[in-house]
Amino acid sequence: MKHKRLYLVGGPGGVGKTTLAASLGIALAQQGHRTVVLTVDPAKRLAQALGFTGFDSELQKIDVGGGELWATMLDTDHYFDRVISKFATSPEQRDRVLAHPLYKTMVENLGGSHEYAAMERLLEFVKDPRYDKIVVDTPPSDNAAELFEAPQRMADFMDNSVLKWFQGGGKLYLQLFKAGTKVAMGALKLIFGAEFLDSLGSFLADLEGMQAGFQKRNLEVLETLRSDQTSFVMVSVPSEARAEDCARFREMLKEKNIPLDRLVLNRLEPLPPEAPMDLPAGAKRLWEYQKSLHTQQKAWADAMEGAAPCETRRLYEKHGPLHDVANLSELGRLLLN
C-alpha cells in the first residue's frame, strides 16, 4: 500500500474517515513525499490541528514538521463550472450554459453531482506531476456506488434521449414530436408551464456537443480507479448494519475490478479493566455496559475482518486529544504499515 500514488478513503459519514485521510496525508508527507489531500468537509478541530481556521477550495500548505503537505476542500459548484468550461465547444457555449438559470439547479439537484466533482478534481491531481501522493477523502454516502457511478450517470444524462429531443433548441423541438409526444408535452406544459419547458429546451440545447467530453471523462475515471497505482481504503465501524454495507461495497468493487487494500474498523470500545469488588452500583452498570459493548463490537469486527479480502486495521477509541499533528502522524503510519 505504501508504494501507491492515489489513496481513496471511503465510507459512510460519521465514521472518522476525514480524520484518517488527513492522518494518511501527514504520514506520507513526513516520509518525504510531496502530498496533497482533497477533503470534503473537515471538522473545525481537524482544520485547527492542521494550522488554519478553515479549509477552502484553494490549495493551502500545511506545516507538518517536515515534508510538504497541501490541502484543499471540494467545491462542487466551482468544479462543475470548470468542467463546463473544459468541455464547451466555444466560449459562447460556455457562457450560455453557466449563465442559464437552470444550470445551478442542475448542479445542486442532479444525483451524484458531489461525487462527480470529487472524481473530476482527483483526475486533475493525478495528471499533475508535481504531486507524489494524492489522498482523497471521498464524499460520505451510505450508497458507496454513487462515487463510482457518478461519471457514467453524468455521461448518460448528457447523451440520453431527453437531451436529444431538445437539441433542436427554442420551440423548434415541438415540431419534431409525433402526435403522441405532443400530447405528453401538452400535459407537461399544464403541470410545469410553457415557460419552464422552453427554458429546459434551451438549456439542454446549449449542452449539445459536450457528450464526448463526459464520456471520455468516465473512461478516464475507471482507468484511474483500476490502476495498480490506486489504493482504496474502506473506513467503517463494527456493527451489523455496517457489516452489510461493507459486503455490498466489496461486491461493487469486485464488479468494477477495483482493488480494496485496507479495511479500517474505527472507534472500537477497548476492554475495560477488571472492576473492583466495592464498585458503586451506578459505576458497575456503566462498566457492564462498556464490557458488553466491547464484546459486541469485537464479534462484528471479527466477522467483518474474516470476510474482507484485504488487510484490516482496528482502531480503538482514544481518550484525550487526537487532533494534533503528532497523534495524526502516528495514526497515518499505522494505516500504511
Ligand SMILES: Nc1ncnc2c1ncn2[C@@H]1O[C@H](COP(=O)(O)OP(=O)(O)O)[C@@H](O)[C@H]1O
The other form holds:
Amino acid sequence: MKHKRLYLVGGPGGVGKTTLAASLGIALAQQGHRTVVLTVDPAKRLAQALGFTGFDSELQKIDVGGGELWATMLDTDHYFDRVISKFATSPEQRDRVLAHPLYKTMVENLGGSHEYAAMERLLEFVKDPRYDKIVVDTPPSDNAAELFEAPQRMADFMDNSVLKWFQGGGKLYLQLFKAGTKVAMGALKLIFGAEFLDSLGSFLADLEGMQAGFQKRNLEVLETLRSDQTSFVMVSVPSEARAEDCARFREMLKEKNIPLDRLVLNRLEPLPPEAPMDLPAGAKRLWEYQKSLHTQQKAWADAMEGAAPCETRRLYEKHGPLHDVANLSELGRLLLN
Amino acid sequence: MSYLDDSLRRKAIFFTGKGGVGKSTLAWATALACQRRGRKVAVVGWQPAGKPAPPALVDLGIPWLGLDTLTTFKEYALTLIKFERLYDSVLDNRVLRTFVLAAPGLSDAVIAGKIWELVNRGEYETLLIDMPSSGHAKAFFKSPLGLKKIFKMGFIARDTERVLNLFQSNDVRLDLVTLPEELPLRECQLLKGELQALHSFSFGYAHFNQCLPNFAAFEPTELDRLEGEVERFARAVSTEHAEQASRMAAHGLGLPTVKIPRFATAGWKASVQSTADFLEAL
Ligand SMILES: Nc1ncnc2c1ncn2[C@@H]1O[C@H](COP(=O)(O)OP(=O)(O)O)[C@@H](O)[C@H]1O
Ligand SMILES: Nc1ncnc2c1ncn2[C@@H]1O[C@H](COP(=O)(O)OP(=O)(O)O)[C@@H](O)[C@H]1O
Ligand SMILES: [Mg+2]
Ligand SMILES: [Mg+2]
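Taking the form predicted on its own as the starting point, write out the structure of the form predicted in complex with the named molecule.
Next comes the full complex, this chain leading.
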C-alpha cells in the first residue's frame, strides 16, 4: 500500500472516509511525499481545522509541520462547467450548452454528477507529474455503483443514438422498433408534453459531438482504477449492516475488475481495562456495557476480515476531537504501516 | 403527545440524515413499534429492482416496499398509456432507460409520485420512509420544484402538484436523524436549513441516535474512588457524556428531540428491536 500513487478512500456512509482521507494525506506528506487530497464532502469543521478556507478553484497548501500537503474541495456545480468547456467542440457549442435552460437542472439532478466530477478531477491529478501521492475522498454515495458508473451514465446520456432517436432520424433504431419512432414519440408526448420533448431534443442536439470525450473519459477512469499504482481502500465499521454494504461494494469492484487493496475497520470499541474486583456498581455497569460492545463488534470485525480478499487494518475509536493534525496524522500512520 | 402516538396518526414519515446515523434503524424500529399497536405499516426504501427485502425486516414481519426508478416509471407510464404491449415494444428499451435515469430530476420525481400514490391508496396506514443520505435526499425533495418549472401542463404538472401537497401535508412528518457528535450535528443543522428552504414541511423530531447511555455519567466522588487505567477510561467516557449532553442542549434544530442510546449490539435485528422497545416506552 505504501508504494502506490493514488489512494481512493471508499465505503458506506458515515464510516470515516473523509476523516481517514485527510489522515492519509497528512501522514504521506509528513513522510516527505508531495501530496494532494481531493475531498468531495465539505465536512466544514474538519476543513476548517486543517486551515482550509475556500472551494476548489485553487489548491490550498495545508500546514502539517513539515512535508507538502495540498488540498482541494470539489465545487461540483462549477466544476461541471469546466468539463463542458473541455469537451465542447467549439466555443459556440460551449456557450449554447451552458446557456440551455436544461443545463443547470441536469447538473443539479443528473444522478452521479458529483461522482462524475470527482472522477474527472482525479484524472487531472493523476496526469499532473507534480504530485507524488494523490488521496481521493469519495462522495457520500448510497451505493458503489453510483461512483463507478457515473462516467458511463454521462456518456450514455449523450449517446448519439439517443439523440438520433429523438430526432426521429436514427436508421438503426427505426429497425429496432417494430412500432416505429412515431408511436414512441406519441407516447412520450402524452406523458411529457411536446414542449419538454422539444427542449430536451434541442439540448441533446447541442451536446452532439461531446459524447466521444465522455466515452473516452469513462475508459480512462476505469483504467486508472485498475492500475497497479492505485490503491482502493474500503473503510467500514464492524456491524451486520455495514458488512452487507461492504459485500455489495466488493461485488461491484469485482464486476468492474478493480482490485481492493485494503479493508479498514474503523471505530472499533476497545476492550475496557482489567477492572478491579471491588469496582463500584455504577462503573461496573459501564464496564459490562463496554465489554459487550467490544465483543459484538469483534464478532463482525472478524467476519468482515475473513470475507475480505485483502489485508485488513483495525482502527480504534478515538475519544475527544478528531480534527487536529496530530491526531489525524497518527491515524494515517496506522493505516499505512 | 408521545412519539409513538404522533407516529400512529401520520400517513407517512420520512427519516433523513447523513449516512450511517441510523435512518434505517429508526424507520424500521418505528414501523415495528407502530405494528405492535396494530397499525398497518410498511417500510419504504430505495433499492434496485429484483433485490429481495432486507432479511431482518422479513424476520421481523414488516412489509417492505423497495422502490426502483425504472420499475416505478414503467408503472407510471402504464397508467397513462394503458397498454403494456405498447410499453414493452416501444418504451422499454435502452433509449428510455437512459432517458429516465438521466432526464433532469425525473428519477427522483417518479419515486415521489409513487409515494404519493401509496399514501393515497391507503393500503398501508403508515409508511416509514427510509431515505437515502443527505445529498440524495435533498435532490429528492427538490425534484418536483425542477419539474414544476419545466412542466406547466399535462400529467406531470398535475402529479408534481400532488407531490408538493404531500410534502407539506400535516399527515406527513419529516424527522431528522443525527449522532450526538459535532460534525454529524453540524451537517444535520445545514440539512434542516436547506430542506426548510424547499417546502414548508411538518418537521417532527430530531433523533439523536447512538448516545452514550446515562450510566456513562459519573459523579466526581465516584471517579475519585477509581484509579489507574480504569480511572482514565471512566473519566474519558464521562467527559464525552457531558459533551454530548451540552451539544444536545444547544442543538438549535428547533425540534423536540428523541435521545436514543447506543445499544450494545452490532446486529440488525437486535438493534431494531431494542430501539423499538425504547421508542414505545417514551
Ligand atoms: N477512528 C475514529 N474515532 C472516533 N471518531 C471517528 C473515527 N473516524 C471517524 N470518526 C468520526 O466519525 C464521523 C463520520 O466521519 P466522516 O469522516 O465524516 O465519515 P464519512 O466521510 O465516511 O461520511 C465524524 O464525526 C468523525 O469525527
Ligand atoms: N441505537 C443504536 N444502537 C446500536 N446500534 C445502532 C443504533 N442505531 C443504529 N445502529 C447501528 O449503526 C449502524 C448504522 O445504522 P443504519 O440504520 O444502517 O444507518 P443509516 O440507515 O442512516 O445509514 C448499523 O450498523 C446499525 O445497526
Ligand atoms: Mg465523507
Ligand atoms: Mg440505511
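Heads up, when I say rigid core I mean the largest set of C-alphas that superpose within 1.5 Å between the two forms. Positions refer to the first chain, counted from 1. Quick caveat: nothing in here was measured; it's all calculated off a predicted structure.
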**Message:** When the rigid core is used for the superposition, does A299 move between the two forms (threshold: C-alpha shift of 2 Å or more)?
**Reply:** no
**Request:** Take the rigid core as the frame of reference and indicate whether the C-alpha of L286 shifts by 2 Å or more between the two forms.
**Result:** yes
**Message:** Does A275 move appreciably between the two forms, meaning a CA displacement of 2 Å or more on the superposed rigid core?
**Reply:** yes
